[in-house]
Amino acid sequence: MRILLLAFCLAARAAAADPKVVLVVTADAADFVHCAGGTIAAMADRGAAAHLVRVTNDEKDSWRLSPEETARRVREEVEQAARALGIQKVHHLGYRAGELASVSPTELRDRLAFYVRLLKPDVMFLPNPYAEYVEALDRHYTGSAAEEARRAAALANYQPPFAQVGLAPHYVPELYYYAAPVDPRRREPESTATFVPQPVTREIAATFDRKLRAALALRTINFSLAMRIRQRLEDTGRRLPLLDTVDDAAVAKLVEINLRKLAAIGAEKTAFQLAEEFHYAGLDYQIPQKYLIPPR
């Protein structure tokens, strides 16, 4: 049996030194990006083929576009940021936006089970379900699922006709929680590391140029942010000047200094300059060193 459990963690080990395939789950257009997009990036550039599947389709964030016009716009978009953080793939659900608390949270969860199945990935990145102050709650929903997913995935009782058509159980070997970092609690670890998903950073440096770019062919929710900011300002009496033209260049500028930023405060306390953030499941997750025999 310890024969057993060395040989899975070793070939766990392998896994993780050199990912093969990557899976990002994500509810919207720009979670993943913001949050994950320069790790997942060096991660392709590292050879993983990186899937992802996207389970809104974000037709409600845009000024003064129809849904149908924003449902269109926004998926052009993302297949062009998902291409600039080398992702091969992207998976569209089609799902409403911010209307997930009235999906099946089972229909989901095999919905994504499928896509493990599928692409049989080393690796996957899903919204942290257990993040705090996030308001967009379709991310809480999608990392649940997700979550589940993974785990359904390896079980061959769940959904026993996958097998039937060639798409055998996996179980994936690491998983990337990510999140916003807006909770002042995220980088405390969750008791102890065995078992427990742990706080970890990922220097992005290298990769930032990427991101950003993932981040400006967001164009229509990127422009409604911009909108939304200057009329919260003007409504209450306050003022960007940055925004007081909203055009390409206040924009870029806007979607720049967000993405810095975030990565500044992902590396704060580190000796890096540009990181991500995220609870991290991998090796210790899946088996104690202590059951594990010594090398020699």
Given for the second form:
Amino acid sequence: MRILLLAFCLAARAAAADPKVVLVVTADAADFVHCAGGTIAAMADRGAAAHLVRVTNDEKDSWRLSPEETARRVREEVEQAARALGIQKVHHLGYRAGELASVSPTELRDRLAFYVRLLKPDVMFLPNPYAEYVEALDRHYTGSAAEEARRAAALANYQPPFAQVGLAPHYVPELYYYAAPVDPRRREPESTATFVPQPVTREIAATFDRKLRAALALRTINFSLAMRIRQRLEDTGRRLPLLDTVDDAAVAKLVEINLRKLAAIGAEKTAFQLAEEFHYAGLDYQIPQKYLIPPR
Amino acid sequence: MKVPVWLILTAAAALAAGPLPIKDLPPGKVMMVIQPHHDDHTTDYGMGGLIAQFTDAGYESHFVRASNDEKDGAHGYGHNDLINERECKAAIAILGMSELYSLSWRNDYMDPVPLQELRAQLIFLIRKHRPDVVLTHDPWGHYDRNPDHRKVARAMGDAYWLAGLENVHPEHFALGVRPHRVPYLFYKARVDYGKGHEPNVAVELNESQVRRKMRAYSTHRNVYASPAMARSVREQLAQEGLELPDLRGLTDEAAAVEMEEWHMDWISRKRGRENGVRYAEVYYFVDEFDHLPGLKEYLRQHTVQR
Ligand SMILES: [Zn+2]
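Could you switch over to the form predicted together with the partner chain, since the one displayed so far is the form predicted alone?
Then the entire complex follows, led off by the chain already shown.
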């Protein structure tokens, strides 16, 4: 029994070090890039086949573009961003951005569970539904559905027809919950030290340039961000010299400042320069540390 | 998994938090209070003082009450709605607010209300009045058992920024309103309902603001200041041969009002004492660029006046 347990632990440890398939779930085009892009790219570098499931169509966030045109452009841009990170394929679910509150959580769960069973990931990235003060609630709904999907995908009695067409139950052993660093308590340990995802940081120095390239690909959202900042400042009698002329170079500079600072925030209180923060559940999520047998 | 030492230190630091920073009013001209209920200018026994402070500073201000408050009071649904609306108008007038919107969703049955429908109403009102500041219920508060609180908070969590996007409810623009994102928020939640809502600022109140907050609170006679409560307290004291001299000669109703006002005075002093001033209220404040954690410091450092 002891040997079995140890063997299982070592197998899980090995899997943790070298994921074969990574499934990234994102509510919108920017969130997974800004919060997890560097870590995803590092896994792709180590040979993982990474897939992105993008839940909404991002139709709302643009500057002077119709929802239809916005959705069309962002779809292309998110494909480019994903490629820059080494993601092999993007699966677009196409829900209307900002309207997830009216989508059945069960429907969303089952659509995500479909991809879990289809792709059989060892690692899953999902928006942290417990992160507080996150502005876009689509991220909250997506994270919640993804968390449920991970559970449902492993249980045979969820969507039995999936199994009939060859999609057998699949258990994802490693989870990375990501969120923009707006929650003042995000780095506090969770309520228990076992069975619950805990805060971790991952260094992204080697992949930061590709994360930045991915972020720059999101031109529609970036331009909207720059124009909205400029307008807010203008409306209140202020200006940002960088945005006196909002051209490609100015927007790129703004994106780079944003990403470097986010990576610096991720690295705060660690030995790293550039990092990303997660709530992580891996082997310890299944077996508390105190029950693990150290190798002799 | 081993928990890094810095995590433990961070958690310990959070628990040992001292006084909160004292927050001045953010710049602007228009303020809205968007809340589920007629009496939620008293949420966690606060807000009234800050509302008075905004109106003292010349802010135009509007109160939005999402529910019809039919369950609050002992007069039956229809009458409760009418009495609570009347008392709400009187209370917010004491705080200097100019207008009341009653959205009149069915009280304590807001859970099944379509979120987007409520949200659309709030987005429209935000576009109409273009508030610089909104005081509302914290969407991230934990353990709030009141369905109306949860619903309004969640709808506001979307509405304050979606109102700024042209592709959200473009039909509104036919009425002459324009997109508007609310730059500053003051959140409040029931702090006795768990650790979900932890204030990050304190607002210092003056004597007059506390007095008006006390009067606004006790104006809600249909739900607070019950004569039966005052009678019971006085009877219990009398059994022990005691009385409260301040209540001598007052009717039970007047005594109840007095006691409710003492409570408002007490909580304002308590929050003040905790934060190094005489009177205070505490809030979770969201600043204009807090949604851009990677840019807010850069914007603070590099923005210049025109
Ligand atoms: Zn209430």
